[in-house]
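The data below hold one chain only, encoded as structure tokens and taken in the form predicted alone.
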Amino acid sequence: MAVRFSNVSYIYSRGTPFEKKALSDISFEAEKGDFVCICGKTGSGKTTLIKLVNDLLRPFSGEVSLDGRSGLLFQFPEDQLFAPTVIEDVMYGPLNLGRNKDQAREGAEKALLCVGLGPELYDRNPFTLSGGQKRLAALAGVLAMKPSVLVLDEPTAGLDFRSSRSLMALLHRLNTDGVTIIMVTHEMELAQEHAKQILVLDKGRLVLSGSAGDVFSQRNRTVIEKAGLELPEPGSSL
């Protein structure tokens, strides 16, 4: 079992006038090598859930279990990049895991190669890269730490069609190699094409879970629409 949520709830600003229950009694399991898509409108609890996977938040009740190391790719790469050069940014994680400089450099170069960024970009300031390149550099920084569970928050947001297809092909290869993928997305066609398991959140509750064929069946149309989503077109894909 890669990830398990058992009756997990989370409350923001507990005990204050701004108290808000973000998640209520969430339970699900992701096996090693699963590709899980989390869907729901803004405010449904998606980002809170993935922060719990990565131990950025602790549940107020229930239990989160993780087998191995997880890595999180933020929705906006600017929130993740900080070093003066691309190679230094990607080396940061491995160095903090105790690897020496040569080992960190080797791991960073392999990760950059994996995402398709070449040596000509190593000494560039990451903030001078294109939007798509920034996202790939941030992803390389996560992959350099060799996570067994890769968590992504809207990774295709703002990308053009070609860049989205390229990124999803990369995630598919990583998944085929055994990396468990947990991805937040608002694109139902993308979830339909790639997910082995889909979770639909509505107002902090898990209202649907299962395969794409099950979740997106006509019998669930009312639940999907109430959650602020639309069924993907039959046979459609990103």
Ligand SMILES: Nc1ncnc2c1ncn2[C@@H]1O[C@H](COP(=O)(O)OP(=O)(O)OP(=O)(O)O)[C@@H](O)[C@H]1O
Given for the second form:
Amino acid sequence: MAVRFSNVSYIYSRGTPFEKKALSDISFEAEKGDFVCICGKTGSGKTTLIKLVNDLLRPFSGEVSLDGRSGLLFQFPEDQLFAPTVIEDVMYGPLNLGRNKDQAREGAEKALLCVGLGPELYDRNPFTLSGGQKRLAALAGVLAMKPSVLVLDEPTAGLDFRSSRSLMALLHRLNTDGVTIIMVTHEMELAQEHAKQILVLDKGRLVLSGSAGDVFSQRNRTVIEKAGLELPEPGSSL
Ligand SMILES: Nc1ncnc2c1ncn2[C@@H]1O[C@H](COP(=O)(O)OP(=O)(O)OP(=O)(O)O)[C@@H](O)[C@H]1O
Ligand SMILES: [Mg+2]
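Next up, the form predicted together with the ligand in place of the form predicted alone?
Zooming out: every chain and molecule, the one shown earlier first.
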């Protein structure tokens, strides 16, 4: 087991007039080496769920268990990047884990190579990169910490077709190497192609879970449509 949610609920601004129940009674388990896609329309609780995986939020009730170290790629890379240069940004994680400067630099260079960002970008201010490059730099920063559970919030949002494909190929490779992946996506075709397990959220509730074949079967059409999603086109894949 890499991640386990047992009857997890989360409420924002509890006890105020803005109180909002974002997740209700969520239970699921991700095995080591699993590839979980979390689907659901805007506001269904996806980001809240993965913040609970990464300890950025604590459940109101229920229990979240994590085996190993998780790393989160935020929904917006601007929320993640902060250092004056790309290389310093990516070195921050390893340095924080107690690596010395040389080890951190080596780890950062490996991570940048892994995401396909070359040395010509090391000294650039991360905020001057293109949208796609920013996301890759943020991902390198997460990978440099060598998480055993990699959590990604809409990692392909805003990427063109080729960049999206190459990012998914990278995630696929990491997953084959044993990294557990938990990915939020709006794109049902991506979930269909890559997920070993799909979770569908609707208004903070887990309404479907299982393999792509199970979740995207015709008998679930009504539940999927009620959740604001569509069944992937038969035979389609990105
Ligand atoms: N900081 C907050 N304070 C109060 N309510 C919040 C807060 N963050 C999120 N919510 C509410 O919790 C619910 C779930 O939000 P969440 O961000 O988890 O949705 P999401 O599925 O990630 O949506 P999106 O696809 O738009 O990213 C929404 O109704 C949202 O308005
Ligand atoms: Mg979100």
